[in-house]
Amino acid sequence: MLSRTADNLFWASRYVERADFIARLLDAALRLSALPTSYGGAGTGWESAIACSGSAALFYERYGDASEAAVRYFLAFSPENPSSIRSCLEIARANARAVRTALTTEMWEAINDAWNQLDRFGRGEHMGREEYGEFLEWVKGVALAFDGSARRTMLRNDAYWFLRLGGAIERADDTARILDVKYHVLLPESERVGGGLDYFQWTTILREVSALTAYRWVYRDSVKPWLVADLLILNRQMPRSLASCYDTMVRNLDMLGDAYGRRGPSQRLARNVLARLTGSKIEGVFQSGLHEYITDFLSDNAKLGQTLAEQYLV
């Protein structure tokens, strides 16, 4: 395969699940902002978004105050903003038309559809909470039939591994910045780790990783913030946590290896970054720092995809 045609393949997928991401965001801070006032949930919600999208800088530049129209038009519509819903999908939708041949009729189809009926929704100024909300859900429907139907229609070959390892990346990148901007970020310092608001949160963002039923599954217990952090962090049978990328980036990365007769810097870096997330105990995470263990991850997540780009991208 041709290094250009994966990477076309490689940032299609992330940006379909960076515009999937983007709308948990955008929905999450819809649910903390219905908070009353006295409960903490004013202005919350919206500030966390902005944190957690990895585009602060350049919102507080072009705004300075997150108020709730700016960071809904911002992560959703702004062409200004390279990872805003409408820029994710057009940049997908590029990539995936570029590699056109390479797709499932299926999979063309879900991400070209998305783009043509984009339009319908304007800037989204005009849309009440409620059918700004039906928008989310609409995004999040697009990102599950590209994904379905790369899974129920693509050949096994390195194009699908390409694929599967974009997605991954882009997950494990977006699970981590929830979990710090929960962590570090979102919590007032009048309110105390326990208390409503709190438990609150961290139900909101379960909700927002589609992970509220599979952590009462798992741990048939109250919301705790370590359980929390322990699912979406070490438990691979979560789809969404890091133990769970990082398990489908080393079998992808690895039938790639297999399939081109060399494995290099990206498998062995993968692998480390696996073992010390298979390694780690969530009490000793807590310990050392939630914050300072993110920090390390996103930086190695960085990394990899550096890695896999100049080994296989460039």
The other form holds:
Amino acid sequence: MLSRTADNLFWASRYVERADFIARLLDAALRLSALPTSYGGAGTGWESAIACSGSAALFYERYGDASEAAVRYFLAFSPENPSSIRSCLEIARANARAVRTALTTEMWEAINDAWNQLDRFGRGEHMGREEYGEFLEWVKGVALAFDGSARRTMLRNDAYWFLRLGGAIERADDTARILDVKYHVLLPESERVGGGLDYFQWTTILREVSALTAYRWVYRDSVKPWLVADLLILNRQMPRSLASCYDTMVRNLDMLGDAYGRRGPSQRLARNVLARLTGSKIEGVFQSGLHEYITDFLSDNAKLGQTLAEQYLV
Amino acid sequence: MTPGQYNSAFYEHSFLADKLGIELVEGTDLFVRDEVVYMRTTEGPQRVDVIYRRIDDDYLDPLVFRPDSALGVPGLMGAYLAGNVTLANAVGTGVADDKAVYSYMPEIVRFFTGADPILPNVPTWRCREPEALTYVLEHLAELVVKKVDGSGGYGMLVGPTSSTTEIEDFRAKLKAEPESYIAQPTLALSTCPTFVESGVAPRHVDLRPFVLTGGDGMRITRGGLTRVAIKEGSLVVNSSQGGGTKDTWVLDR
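Please show me the structure of the same protein in the form predicted together with the partner chain, now that we have looked at it in the form predicted on its own.
Now the complete complex, all chains and molecules, led by this one.
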């Protein structure tokens, strides 16, 4: 397969995944903003969404503070923000179009329809919260349709594996970024038993990655910070956890290696990261420093992106 | 080999590659090492033997033709001259597309077959001939004037649908470089009901048949490409200027 084709597939799915993540961040902020301000809800939800989106620097260059209107526009519709939902869908579609024939009709229609329909939401200025919420649901639906079409219609060959790799590496990055921004509220020292503020912060984190229900099923316990960290970092059953993303990466990289008859630095690196994740206990992670652990992970994940590009995509 | 997704014919390139089961490459997907062409793939460099190229000569190799071309492959002509890659079509075959060559078709047919052509030519004036030029300059408002090496409907004048200023501008160009132009009477292209923004309306169409030639003689493909000019009254059906296509039906007699 042409390296450029693999590159386009990888980035198409990466950007669809990012659009989905930004929609989830905004959804969590929207829910928080509905809480009374005494819970520390209203203002901080939007700030947190900007911080977790990874585009804080760009945002504060343009806006003085994280007002609801500014964040809602910047993260969803701004063409100046390369990670806004609009930009993500645009880039994903451009990548998909360049490799139109490597995609199934269903996948192409999912992303092309999304791009065509995006205009009907305009710049989102006149949307009430409810309407904005519906828009976010629509974005998540686009990601589901794209991902679902890939799973249901694509041949299981290298094209499919590159697509899965793009999604998994982005997802790992997204989850780690949330943890990186919010690690301080997860630290045991900061726990105030029954403190309303922390409780809402923890549940927000879980909501941002659609894990609130999963948490209850797995731990059958009230929301505790170290368990939240355990779920999002180490639990291999949780589809957005770092360990689960690396399960997916290792599996798909191995299939590539087998099909091409050669494994290389990407396979080794991914396997090492997975081994570190599966070898960790959450107590140990806290002892050696949650922040350091996440920072190391983010740098490994970025390095894997680079290694993978050098090995296959250029 | 395509100029990329911003080319007006990109869909056609990608459709063809898909149906033929061959890779659709851009210039940056290829490189030349020791006069051999390779393709960048996920499994490393892969040798390329034949390139069906949809890029103009001028852009094919920045080392030989336009140095500012970002679409081509540096060293491609070197590989071609060393006999290590076949280009279809070969560089220079565009001469057959020269519109002045068309004017010699009746003679060409007589030379090769000894018979008169069955289909008459559209009368064509070669502006490099002084009498032809005089006639064309006198009748600019009735004629279609085309650049001999033009394509895509660019650099041409459709006399009957042009303003006086457009005609006078073109007259100056024609006088400056008469050898670059031919002229033909304006043909009355058929129209076909076409769905446009205001509803269904007549638009001009032409038919492009495809004739294949090979070891076993000539074959005319069934059907053809019907091109339609989307602008009202326009005779320019070229896709690069917004022209569209229509299904072509061939009915049994």
